[in-house]
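One chain follows as structure tokens, the form predicted on its own.
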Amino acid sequence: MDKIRGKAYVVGDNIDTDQIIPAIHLVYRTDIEEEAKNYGKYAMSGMDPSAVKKTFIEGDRYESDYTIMISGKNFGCGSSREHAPLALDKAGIKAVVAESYARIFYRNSVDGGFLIPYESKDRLIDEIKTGDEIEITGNLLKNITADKEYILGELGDIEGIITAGGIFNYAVQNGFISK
């Protein structure tokens, strides 16, 4: 797994798809890049504004300036709308490091390969702030603008298809289906 290096966005438990990607924005084809980009400009625009101390995405932006995604407990709770990794995506988030994933959203993320969903038993939410610089290799999470380092739960088989960019190219390259 390559390096990821960006800003971190933090937000607490329970986040739903709803606050990921509301369900008024699921109008957008998927198939057509600029109008998919509506997925990342709409992203966590269901967030509470009280709750968030600094908007996800500026402006008319698709993209985020933030890199990296921390959540407490039952991240991507909710709907099992797979638009909800997808819009992280395309805001730009490469990963998201929650202590625990709902099962659909997790699942999601890996078979599109949208994101990598990393899991840590510590409260990182606790530990880092939303603009704190982090850098993430392998296992290891440093946060760079604390100088912390706290390690991550391996990835084991879901590594091959996140590499591979989805289930689906997983299952072309090792021979399981034919394109």
Given for the second form:
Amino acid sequence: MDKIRGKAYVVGDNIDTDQIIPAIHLVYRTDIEEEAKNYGKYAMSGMDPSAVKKTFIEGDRYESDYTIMISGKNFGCGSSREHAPLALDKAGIKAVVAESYARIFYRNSVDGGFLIPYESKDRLIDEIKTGDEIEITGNLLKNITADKEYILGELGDIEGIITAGGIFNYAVQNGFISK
Amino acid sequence: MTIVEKILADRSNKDQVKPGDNIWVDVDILMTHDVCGPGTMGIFKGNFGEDARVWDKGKIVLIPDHYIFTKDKYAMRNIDYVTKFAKEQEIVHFYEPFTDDYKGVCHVALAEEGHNKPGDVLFGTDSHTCTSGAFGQFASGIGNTDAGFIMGTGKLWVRVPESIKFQFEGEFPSYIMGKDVVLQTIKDIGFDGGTYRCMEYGGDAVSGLNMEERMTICNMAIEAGGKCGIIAADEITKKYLEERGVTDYQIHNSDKDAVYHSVHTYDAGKIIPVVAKPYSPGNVEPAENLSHIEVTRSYIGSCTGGKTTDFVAAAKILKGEKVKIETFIVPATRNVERNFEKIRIGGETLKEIFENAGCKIGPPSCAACLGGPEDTFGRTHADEVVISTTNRNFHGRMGSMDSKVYLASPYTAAASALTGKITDPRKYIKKIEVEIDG
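Taking the form predicted on its own as the starting point, write out the structure of the form predicted in complex with the partner chain.
So here's everything in the complex, that chain up top.
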């Protein structure tokens, strides 16, 4: 797995798919780049404004300054909309580190090849601050800003699908389908 | 083995499977709709080629339902896209909007049209696909990529879930609906207590429920994070299927020595009406504790709360009364809408009862359950406080970020419509116990 480095964006527990990308924005085509970038623009726009300390995306931009999302429990709960991991991907998020995930979001992230969903036993939302510089290598997370290290859960069975870049490439590589 | 383990073993050609196993299963039905259909079809074509054919044109069920009655140009583009695809691929079960084939909300239409079968594996690009578990089948929501993969191969990898058993002994009181039952269990295991797990419902009280009430319970398994909900098929299931000409299926029951993650046993007679407060379906309290909460709108509709049983319940409470707050009625399907004119209580049709009470009746679709385009029927635009029979009350779910949604049964939503405050339906117990005509 390649090294991932960038700024952290810290959110709370139970971040649902309506917060990640509200239903009103599900109308853009994902296969036309000019339209698909709107998913980046509106990523995390469903967050309760009173709970947001720093805006995820400033102004009219389509990409965020943040690369790694740090969350508590049950990240991605709610809808099956694959637009949720896609929106984070378009916004520039490479990995989410959460205490736990909702099943469909986790699956969509991996099978669609959008981002890496790491699990952490530590409650990192109490340890890491939005804007901290983070580096993930294998299952080691370094908070460079605070000079601290944490061990993340192993990716296990899904690592092959992530490395392949999604379920289609994985299936081709393993002879399930031909291309 | 549990029911789900037996189905997944059967569909992966194995003698047995156990929770945690990663297996490839053969899919019986793939369901998709207007929101996720275009993405799924794009992924299918992108990976299998522009001229590729779907794995089985008779096993894909295409039911546009989310954004139908709107002028939104993107919503209409989605409908054009799926229509073109359905025709090009000769999809057998395509329920085309703006024609006589249009049905309405996918999960309810699947049941009504005989697409749900005990023992089947059904995947759908909608998290509430778990609704179909009410028929003793494995039914689960997936994303566009997984659906595109199935479209080309008819297969998908699945991690076998462990099961949580909810056993309801005795009989539910007359004022209790499927919605109260499922909200209570979500509260008990927590908003993420069902994650990666199957939620299996059983016991005499559950066996006493009709198929629509069972669907309400399975519909909300995802609201506890569940991979699926399931209720063993029985005589009531068989009768429902027989009425739709469905006879070829296999009924599985959990073994007596099946291993569960946990078992929760309830005295059904002690269940009371409950409400989920903003902003989580797991934030559940007895309705009687919330009588101080003022509501500005009542909304009765959706896959979980817009079936015929739901409107019969609402009509019993609303009959001969006037609503105090604006009240939206959205039948899930055209079949439900037709029942508005067929079913009578005390000489009046459901439609007459709703109209005389001052309700606004919309066309069958998902409508404002998930917000939708600005012109969506029943969508919130300001700081509305809604008592709703839908299944999610996330921030901004029904449209406006400033509105609040409380989830409840049709009895509670109708009772609250009459008072303007959250109202325990036991206040109207005499109305609840009235029989419908004929």
